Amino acid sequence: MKVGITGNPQVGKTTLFRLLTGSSPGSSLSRVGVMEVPDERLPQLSRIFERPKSTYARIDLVDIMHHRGQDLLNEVRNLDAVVIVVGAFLGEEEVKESLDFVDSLVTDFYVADLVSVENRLEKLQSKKTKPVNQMEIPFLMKCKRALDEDLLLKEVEFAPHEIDFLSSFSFYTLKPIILAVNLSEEQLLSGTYPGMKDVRELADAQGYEVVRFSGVLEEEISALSPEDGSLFLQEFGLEESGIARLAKVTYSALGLITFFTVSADEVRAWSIPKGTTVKEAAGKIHTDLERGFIRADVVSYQDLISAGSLKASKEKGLLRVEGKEYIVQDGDVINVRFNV
């Protein structure tokens, strides 16, 4: 999976792609970057396991360097969400400059949808070209109907035949959108920011997620060991930093869950989209797990942390024999049984 970061200039993107990939400052010409996705379940695990490694799931980040235009269509095409920062600690007045430049973009977004729809739809009407099958066309129109009446393809429920059709465009529509606020340290205390009305009604309307964070605070923790981290954060009467829930945020946003294996020296975590079978995630580990599965043992986490071990688990019949349809579900502790 792959996530870009945008918003109007000055506003803090590239900060926050750098809190997110846990780049220094003098690293902030590179635009590509790995953000680890914070899970309270993986020390847990590598207690009981008593491995000195542990592996967090991760997602690839994208610093995007326009703004406006094709360009931004350009480099958002093949990414499967978009992070827009609002710069509220600059003021009101960027606020709204920000909430217009999401208007701008998801714009252009139902724009480039309908032509793409439509200029399928006239090659295929003109015999231009031929179906893929007899259910394109009528996949099609149903796109082009919500278009005309504002929907995002996101909002649209989709048979799950025409779920393959959609693979084969690059929707824009489709993709979630989450709206990271950048606040100074006063607003972030205050609770309130100049503009917070207005980002909370285009949220709830268009169904956008939204974030908090202080840039300058996250910095500043940034500094600090994490024991020191968590004592600062409390002062903001705060849990976890803003980068940590933008993190999860935009992991949930995915449709994403996590599954967990445990190697000889190392606890990792692994991400798969919801529906996944077990089959299919032995692939994430390695083809040849997919290729030559035979069966999976599965724990789910709180039934291994209520009885406090694996061997505990096995003894309380906790620990499960599943065959290769099982969906794996989040927080799953999984060994694969495999022969190629």
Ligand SMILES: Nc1nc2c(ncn2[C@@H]2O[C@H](COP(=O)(O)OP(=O)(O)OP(=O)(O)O)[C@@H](O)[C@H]2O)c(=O)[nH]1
Second form
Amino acid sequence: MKVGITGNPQVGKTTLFRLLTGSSPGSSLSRVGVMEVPDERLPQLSRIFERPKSTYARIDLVDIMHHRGQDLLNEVRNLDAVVIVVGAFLGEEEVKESLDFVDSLVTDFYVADLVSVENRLEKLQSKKTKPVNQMEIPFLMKCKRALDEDLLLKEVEFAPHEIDFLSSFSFYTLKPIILAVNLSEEQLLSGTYPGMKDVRELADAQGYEVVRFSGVLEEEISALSPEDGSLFLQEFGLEESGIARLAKVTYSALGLITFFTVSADEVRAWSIPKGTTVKEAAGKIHTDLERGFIRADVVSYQDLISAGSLKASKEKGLLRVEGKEYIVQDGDVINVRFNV
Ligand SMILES: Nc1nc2c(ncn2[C@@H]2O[C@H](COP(=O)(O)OP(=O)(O)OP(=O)(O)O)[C@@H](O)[C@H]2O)c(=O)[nH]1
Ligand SMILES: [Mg+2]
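Next, report the structure of the form predicted together with this ligand; the form predicted alone has already been given.
Zooming out: every chain and molecule, the one shown earlier first.
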């Protein structure tokens, strides 16, 4: 999975990129990085299983350099989600301009998707198409109707056979959009900023996620130890940093869930799309595990924590044996039995 950060010039995109990827200021000019998805469950599991190492789920991140036009669209095509930074710390005028940025980007998304749909329709309708391809026409008409009515394809319900068609396109309006509002410390403290109502209204109308953060504040926090960092946050009345929340919101907007495995020295988080079977999930760990899949021992994170240990979970009958069709749930701790 790959997520891009975009927005107007000077709104704090690179600052956000550095905070999310943990690279220190000035250490790198690289535009591509990796963000770890914070997960409070991992340290708990490390403790229960007495494993020294925990490995977090990761998402690729791009700091997009282009601000507009086809160059920007070309970059976004390969991304799974877009984070748009709103420069609230710069004042009301910039909030307006940031919302204009969102509008114009999304308009480009609609147009690009309509062009893809119409090109494909034309192709299917002009030639003698095989009957199997004819079935795609009603699907394309449905997409066209939605786009004509300014409905993002993300908001449209598709049947399973239509979802198969969807995957052969890379539609822009399917990509989740997250508005990352960059606040000054004063705005963060006061809980409000000029133009907040407009941001809310747009986000509600279009189904965008909104997360607040403060670039300057988060940079100060990132220089502190985790303990001092959380004390610092408490002074601002916050439980969690905006950066951590942004990572989590992005993760769930991508439709991803997490399962855990325990090996000799580490507890590890793996990300999979909602609805993945345990056999497919095993393939994420290693292809041998999918090929030679026999069954999986599964306990939910909550059950494991309340039982206190794997042994106790077993004794209480909370450790389940699941077959290959089992749909993995967020927080499942999984041990795959396999034979190759
Ligand atoms: N006061 C304040 N300044 C910030 C904040 N976030 C970023 N800045 C400053 O704004 C300037 C631009 O930040 P960048 O992160 O480089 O912004 P950008 O969007 O990547 O800029 P371009 O790539 O040039 O479009 C820098 O001087 C930052 O230190 C913030 O929350 N508050
Ligand atoms: Mg930049």
